[in-house]
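Here's a solo chain for you in structure tokens, the form predicted on its own.
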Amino acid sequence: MSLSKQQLLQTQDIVKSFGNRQIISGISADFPPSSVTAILGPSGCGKTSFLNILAGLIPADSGRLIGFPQLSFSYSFQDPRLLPWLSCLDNILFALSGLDDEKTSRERALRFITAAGLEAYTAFKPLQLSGGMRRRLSLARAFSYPSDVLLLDEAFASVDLKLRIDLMDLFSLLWREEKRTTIFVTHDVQDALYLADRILVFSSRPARLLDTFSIDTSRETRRYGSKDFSELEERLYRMILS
């Protein structure tokens, strides 16, 4: 089933525990189509578990997923998780191996490799690339698969500031090509303000939805660390640090 432009994805009262430890406590939220939603919260609060429930990788203990079970997903992790024995091109082609048309798959793979600035490295294997290039390849691979929903799990974390901004700018460039419904988790307020159309703020574990914020400023005009969002930034920091 393809995600229609009008289809609103929702969660209702999602609860999840691992053993005696509750991770998620009754989260209800909606995710508009063709939007970028950030899930912001402190490290270890349950953001990744929630993302895995949306993708169907782990089950919720209770609650409902509306729209999600019928959809396809592509996932970009904090760890690039590239196949080390395959070239850049073949890593993406492997992700596209379920598509019927081999010629179309190759053209699509090359298009996203070029967008990621890796066209000169198509035959290189991951260990021959820098860390930043591996992360760019991981993003290109996630975007290349024509899924309904793109999930990003701390995909911009654990790198220096310049590389993080470069990666987020690459995300914006790739996103404009297809305007994929995207949900990404982060503990970084600035990342959320730079990329998201909407921000869901989770509490510390067990995660509860504290509030939802919409950002109407176009992504193309935003500047990382801009004072334009200083009031919202202060409010978000207070919420996740409380």
Contents of the next structure:
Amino acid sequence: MSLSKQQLLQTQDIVKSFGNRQIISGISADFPPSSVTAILGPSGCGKTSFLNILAGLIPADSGRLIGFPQLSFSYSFQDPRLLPWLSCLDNILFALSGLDDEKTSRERALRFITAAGLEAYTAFKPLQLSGGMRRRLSLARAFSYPSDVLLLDEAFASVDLKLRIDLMDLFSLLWREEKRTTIFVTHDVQDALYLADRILVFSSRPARLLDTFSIDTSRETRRYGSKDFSELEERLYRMILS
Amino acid sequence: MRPPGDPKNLTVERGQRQKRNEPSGKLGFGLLGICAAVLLWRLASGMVGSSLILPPPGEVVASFLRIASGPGFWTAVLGSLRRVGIAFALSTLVGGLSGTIAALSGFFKSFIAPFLTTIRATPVLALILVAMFWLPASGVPIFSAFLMAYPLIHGSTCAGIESVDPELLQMATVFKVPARTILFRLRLPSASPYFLTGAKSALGISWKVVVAGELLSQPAFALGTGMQDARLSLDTASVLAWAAATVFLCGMSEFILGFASRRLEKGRMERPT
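Form predicted on its own done; form predicted together with its partner chain now:
Next comes the full complex, and the chain you just saw is listed first.
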């Protein structure tokens, strides 16, 4: 699950268009193993398309993916994408059904359901859960699947601030268990500053990589919305709004 | 009184609309509709003045009670019910299976399309008449009803499986879910509302075609046979009584299927108790 420190994950000059409309314009970036990388950019700039290219869900028009094609991915989508007729546990087992060992899959699913605070809801169906619980289940599913890379597409968006922070704390908690290479897409500067080791800033469409920032402060010591990164925050806002 | 266009009127209108949509309100309007139809029938019967052409409602009710208390009625009901059951079960099984295969294989879908178009376009009476050359009297209604109901189930199953949410399929692709699991845990369950709608239509059509088939092929113990015997005796009231029994049974079975499918759908989305 955890990639070796030497494994190179890189994109080189990725270009993608839908019809005549160019979405991504030559993005080259590195993704260090066992790091959390945030892709930050304005809404609709092509961040999700970039994530889908990394996951192999859509092909790039040109450019190279180095290291990615051999990997397995977990994905937490913007919309939780749960099967409404399956229970919480079965939704996770559905995602794990391609794995060989059924007993291990079940144990793993139960471990992450418990970590997500949903142990009392294993038999509940998604429509019986609140929006926040569904998102937690989606995160638990992504973590339960023993992938090399974890992809999160606006997994913390469209919920109130308290729930957003709860979800991000849950992410940090689950992430510490296996320290999986994570790439997450967000349009929120505060989310990126709270969770990421590295921040890639994308321009508005067609997306170009404007800059890359590293955050060395330990994730455990960060506080949401604190002024510790005020200088970086200001630079990020300026870059996104420019 | 508030002037027209006052936003507060909307609340009042919404309340009135809600009241009209209440189950008791619906039942009341339904009963009113039945009373109006019976009254019209009574008036029309009085104007015609001939029981052979249009007997009054009272005469039909009396005929129904006479037939229902006779020895042949319940065996006829059971006979027709058995034929409908067999035709419906066969069409559900074969239609569900072929609809699933068609949704998964473009080749099979194209292969079977002309056959389905031909069945859909064939008049049901022509089908019954041809079947009478091939099959015993009891088999004709079953075969005809199967052929009429099968395309409905096939089409609804196929449409249901094809309309599966592409985002859920994408999720399954990312997690490398095996094709078999995708079929049984994602595609088929998401097709179930379509399948149940198709099944309800197929059940209705099965009743109509089975009784029409019985009417022509004259098997023993059948509603259609009872109807035909009454027609040959120029007993219009009895013909209508047999028809009423058919309508009632068809309505009841559709109601039971609808109720069961609603419970099933609701239960599917809720935690098991």
